[in-house]
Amino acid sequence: MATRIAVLGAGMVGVCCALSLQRRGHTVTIIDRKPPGRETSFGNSGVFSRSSIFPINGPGLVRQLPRHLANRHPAVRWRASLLARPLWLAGFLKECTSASLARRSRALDGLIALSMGLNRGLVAEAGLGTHLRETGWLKLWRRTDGPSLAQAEAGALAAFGIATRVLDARGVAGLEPDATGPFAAGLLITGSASVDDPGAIVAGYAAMLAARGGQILQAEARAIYRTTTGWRIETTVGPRDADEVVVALGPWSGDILRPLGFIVPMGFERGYHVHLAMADGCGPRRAVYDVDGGYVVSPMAAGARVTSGVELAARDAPPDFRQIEAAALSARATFGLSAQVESTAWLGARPTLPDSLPMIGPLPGERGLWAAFGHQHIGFSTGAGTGEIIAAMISRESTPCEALDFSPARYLGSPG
């Protein structure tokens, strides 16, 4: 039965949730304080990444807290406002054990996999064609054990059967001659793609749903509660009336639920941008990801966006563009890039729960109220394929892979 669907949130997840609710009859309003695609979406390195399943709290990150506590780790730095959040933190150290890595990353390559050929489509059906790259993804070591680590990588993907190359210095050189690392070795994950404006396309997404009758009401949603017959939205343009709400709204998810009684245990991997230009053509022919240095660049239509790595923060908290900065000057000196294009780094916060999964489900003991939130730096990958998780529990229907590791209720009881 078709039923008025209010999804708060317009980055990636929201809008995707949106159409595959559209698709299966529902009417639908987006409801956001900024246009779509204009906040946490907009910021990554537009990569449609079918390797992301291992998260960042794995064994690996234990072993390597010293050097992360001395703080000048290029790839993960920490705030003193992070320790604020005491019980997100122990529960994301509580996940770095081997076990717990398997069956995450189980549960992460089933949701990728759905969603990497639901982006393609997406992208032809809104005629975003031109903005997609199928060049791979490529990853770049310095180091002299370089190839030793692109091997195991290769092997850890090829038991979720992704493909990859491993390449030595001068395969390295073959796929970008403009890399002067010099580099031991790369590997190149085949099955992934990029796009050259993350914005746009989640925008694209958006204007087909208009196209088709949803709404898209540029509003910030202050509250909810629930009515004798739904669900009330109160906005700053006035009320709005659904029978079943989808909270999307990334870093902010859990200011709207907490008057509810639900306590979301987020944390925030913060990310920084700048665009660098490339001058005489120079720059990557791919997103590229410099394992040593920290950083992804890739070539958009603003020029060569270098993103830092993780910063470990509160979500407001001032920015800090050390780390943005010591990455932009890697990534000149290493694709002879030129200068920045904009005054100031763009900053976004990426929800993230204590095992690095995103919440796709009902909300425990509050009928017709849903979750997709909590994708920590994957959501431009993953939006696809959690819109249709979710589109599909609303609908009645089977979800097309397994959702069961990101039920809200693994971390939210009934509210009290």
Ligand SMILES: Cc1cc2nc3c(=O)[nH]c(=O)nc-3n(C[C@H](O)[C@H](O)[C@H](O)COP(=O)(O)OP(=O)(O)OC[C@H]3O[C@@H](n4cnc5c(N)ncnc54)[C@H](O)[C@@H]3O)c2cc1C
Second form
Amino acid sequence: MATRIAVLGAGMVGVCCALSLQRRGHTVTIIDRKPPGRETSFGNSGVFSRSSIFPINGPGLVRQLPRHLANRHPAVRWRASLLARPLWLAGFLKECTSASLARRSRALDGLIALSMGLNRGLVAEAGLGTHLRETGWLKLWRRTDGPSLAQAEAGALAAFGIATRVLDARGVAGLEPDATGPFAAGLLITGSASVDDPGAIVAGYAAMLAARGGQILQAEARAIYRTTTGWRIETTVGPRDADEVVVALGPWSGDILRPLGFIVPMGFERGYHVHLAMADGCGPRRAVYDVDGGYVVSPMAAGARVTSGVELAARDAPPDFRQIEAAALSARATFGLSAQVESTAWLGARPTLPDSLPMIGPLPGERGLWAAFGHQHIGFSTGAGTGEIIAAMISRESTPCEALDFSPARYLGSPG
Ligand SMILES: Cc1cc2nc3c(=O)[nH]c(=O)nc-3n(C[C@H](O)[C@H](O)[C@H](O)COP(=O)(O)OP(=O)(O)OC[C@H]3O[C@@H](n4cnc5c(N)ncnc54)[C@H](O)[C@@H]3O)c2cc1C
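What I would like now is the form predicted in complex with the ligand, since the data block earlier showed the form predicted on its own; can you produce it?
Every chain and every other molecule in the complex is listed next, the one we just looked at coming first.
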């Protein structure tokens, strides 16, 4: 039965949920305080990543813990404000076992495999094909054991049927002629793709939704509560009623759920970006992860976007630009890039639950209230699959991939 559905949040996840619901005949309103795609879904590396099935909290994180404690690893930094969330941190570290990683990788593989085809379909449907590059996603190692690390990762991905090409130094130079690591090895994930402006993709999807009759309300959602017939959302432009509500507020999702009694155990893997000018076309040819440099660099409409690794901190802690400054310096030297385009770096927060799996599904004990958040490093890639899962659940269809591991009930009991 068609219903009125309010989707809170116009990031990649919310917009994809809205599109999938609209396709099933529901009347959809998206509510966001900003225009679509202006927050986390704006500042990411723009990779539709087929291979991001191994969350960072696996056994490897434990092995690296001494280096992380010293706070010198370029890929992971932590700030004192992290210690204000001891339960999240304990839960995050508790999952670092091989058995947990295997279970979670299987779950993420299903979601990512589903999303890859959907992403390509949505980009084409929305007329955004010029933003998409089918050039894969390249991981590079400088260290001497790089070749064996690349081989090991290729093997681990092959076990999931994910195609890669292992590259030696010559192979890397062939694909990335401006890269001067020197790089000992590379791994090209051939089935991945990237875009040159992630924010434009989300805005384009939202425009498609609006052209088909969906509403986009620019307002802050202040509270949600149950009415006799459904749900009311209090916003800065007045109340809005809906039969069902999807919470897709990314890093802010827990805020609106707290008054209903749900304490969402969300942590924040913050990340920064800057753009560097690509003088004479010099720079990366595709999205590249310099593993030892601890950054990703990708050619974007605005320049070569350098994104930092993880900064574990409170969501709203003041920025500390040292990590992105070091990354930009390294990317600049490695790819022959020029000056920084804008004066300050962008900062966002990857929303991460302790098991690094998103919450997709009904909130326990609250009929008609749905969760679609917590997509850590891969929400740009997996918004599309999340939308299909949520829309299937709300429409009482079977889900297009196994979604039990994403159940909100694993952390949130019924508020009673
Ligand atoms: C540096 C970096 C690099 C990344 N690279 C990649 C990548 O290459 N590939 C990939 O797949 N993922 C990547 N990610 C992760 C990805 O960006 C996120 O997982 C994804 O954008 C989350 O989308 P979302 O829709 O859940 O959240 P968001 O995009 O943050 O959307 C949430 C929305 O909620 C709105 N909002 C919040 N509170 C309210 C309120 N009270 N009322 C109204 N509106 C509100 C916000 O304005 C926002 O628009 C990266 C992340 C970072 C930080």
